[in-house]
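One chain follows as structure tokens, the form predicted on its own.
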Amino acid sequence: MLRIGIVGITGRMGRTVLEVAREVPGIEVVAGLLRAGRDPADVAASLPGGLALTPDLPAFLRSIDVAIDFSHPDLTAVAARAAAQAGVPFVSGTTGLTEPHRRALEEAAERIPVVHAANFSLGAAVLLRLVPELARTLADWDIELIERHHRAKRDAPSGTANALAQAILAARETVVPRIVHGRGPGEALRRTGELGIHAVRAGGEVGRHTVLLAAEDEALELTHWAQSRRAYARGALEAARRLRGRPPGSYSFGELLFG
């Protein structure tokens, strides 16, 4: 049995991982890390019984085989460093990371296996595999990215949109990224080599990403949308299963699935 601990267990994604894990054979969520000051008894009243809930990071890590993190970037960095010291593999889906946060994950990966993904859904992983090939093959086509999320999402563009953009730029070997965020007001004439990214925040949209490739006389559009956060949770649990037993290093979700 793979024992999972969730960093950010009281958040929307943490609760979804907990829910989905009950349906996955061979996996059990046994612990949850709480923010300092949270009363475990109060939190326990709203979660299934039998969980070890604690704000004590070392104690949390001692009881688990793999940590899954859907929290806040600052907590992600702290938890990754602690996981490295404890020798616990680390799976993170937290978005909005800055360079210091990413550096903390890279440093942790020197001691433990780490995977960070902005999107743990299988469909998004496939999209990330397809898009570079399309960008290379249709080298002179315009490309625009449109991402849509619920009104409460904090970061824009989304982590997935940024990952798609970086994959496109790498495939086209663009030395200086020419990313345009939205167009207008004023002149919006498209310039050669630009990659447009457009963020929409409305309603309860879980997550939708469209890659539009267009030439003068034809166009190709690929869209992935998550109909439920369960898609992200199921992917994170699969990543945890595949990460256990790997040597230290930084892994992509695609590597774990298709490598």
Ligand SMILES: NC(=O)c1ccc[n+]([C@@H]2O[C@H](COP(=O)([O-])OP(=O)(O)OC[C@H]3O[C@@H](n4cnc5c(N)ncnc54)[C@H](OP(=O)(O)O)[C@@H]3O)[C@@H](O)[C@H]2O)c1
Contents of the next structure:
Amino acid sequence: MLRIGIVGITGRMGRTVLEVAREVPGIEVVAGLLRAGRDPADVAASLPGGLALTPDLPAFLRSIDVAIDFSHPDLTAVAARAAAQAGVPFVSGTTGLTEPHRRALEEAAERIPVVHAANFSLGAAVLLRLVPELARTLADWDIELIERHHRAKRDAPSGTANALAQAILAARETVVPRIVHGRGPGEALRRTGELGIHAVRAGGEVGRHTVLLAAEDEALELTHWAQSRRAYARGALEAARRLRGRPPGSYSFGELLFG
Ligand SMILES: NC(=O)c1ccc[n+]([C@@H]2O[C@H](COP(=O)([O-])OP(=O)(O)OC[C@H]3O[C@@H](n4cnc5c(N)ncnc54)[C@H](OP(=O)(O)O)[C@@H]3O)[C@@H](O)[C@H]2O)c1
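If the one shown is the form predicted on its own, what is the structure of the form predicted together with the named molecule?
Let us now look at the entire complex, which starts with that chain.
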């Protein structure tokens, strides 16, 4: 049995991981890390029984085989450092990380296996693999990324849009594209090599990413959309299963799935 602990168990994704894990054989969620100051008794009232809920990181890590984190960048960094000390593999889906947060994950990866992915859905992982090939093959086509998410999302553009943009930049070796966020007054004209990213925030949209490649007379559009957070939860649980037993290091979700 793989014992999972969830960092951010009170959030939308934390609760979804908990729900999906009940359908996956060989996996059990046994613990949840709460943010400092939250009363475990209050939280327990809205979650299934039998979970060890605590804001105490060492206690949380003692009872689990792998940590799955969908929380806030500051908590991600602290939890990753503690997981490294405790020797617990770390799966993180938290987005909006800045340089110090990424560094904390990299340092943790010197001692434990770590996977961070902005999108744990299978379809998005495949899209991320396809995009460099398309960007290289259609080398002089314009590329724009359009992402849509629910109104409560805290970061923009999405981590997935950033990951797609980085994959495109790396693939376009000869042209150095300039990233343009949105397109407002004074920026209407598209310049050669630009990579536009457009973030839409509306309603309850779970997450949709479109890669638009366009030439003068034709265009190609690939869209992935998550119809439920369960897609991300299933992927994160699969990543946890595949991460256990690996040597310390920083793994991509694609590497764990297809490597
Ligand atoms: N990689 C993927 O596939 C994927 C998919 C969906 C979402 N995400 C990302 O996962 C993260 C969580 O998303 P969500 O929709 O579940 O968010 P959410 O519903 O807002 O939940 C956030 C969780 O983090 C905790 N938290 C928030 N701010 C905190 C802080 N300053 N310090 C410590 N803990 C804090 C919350 O605790 P309280 O309840 O106490 O506030 C809650 O447990 C986001 O970064 C989101 O972009 C990733």
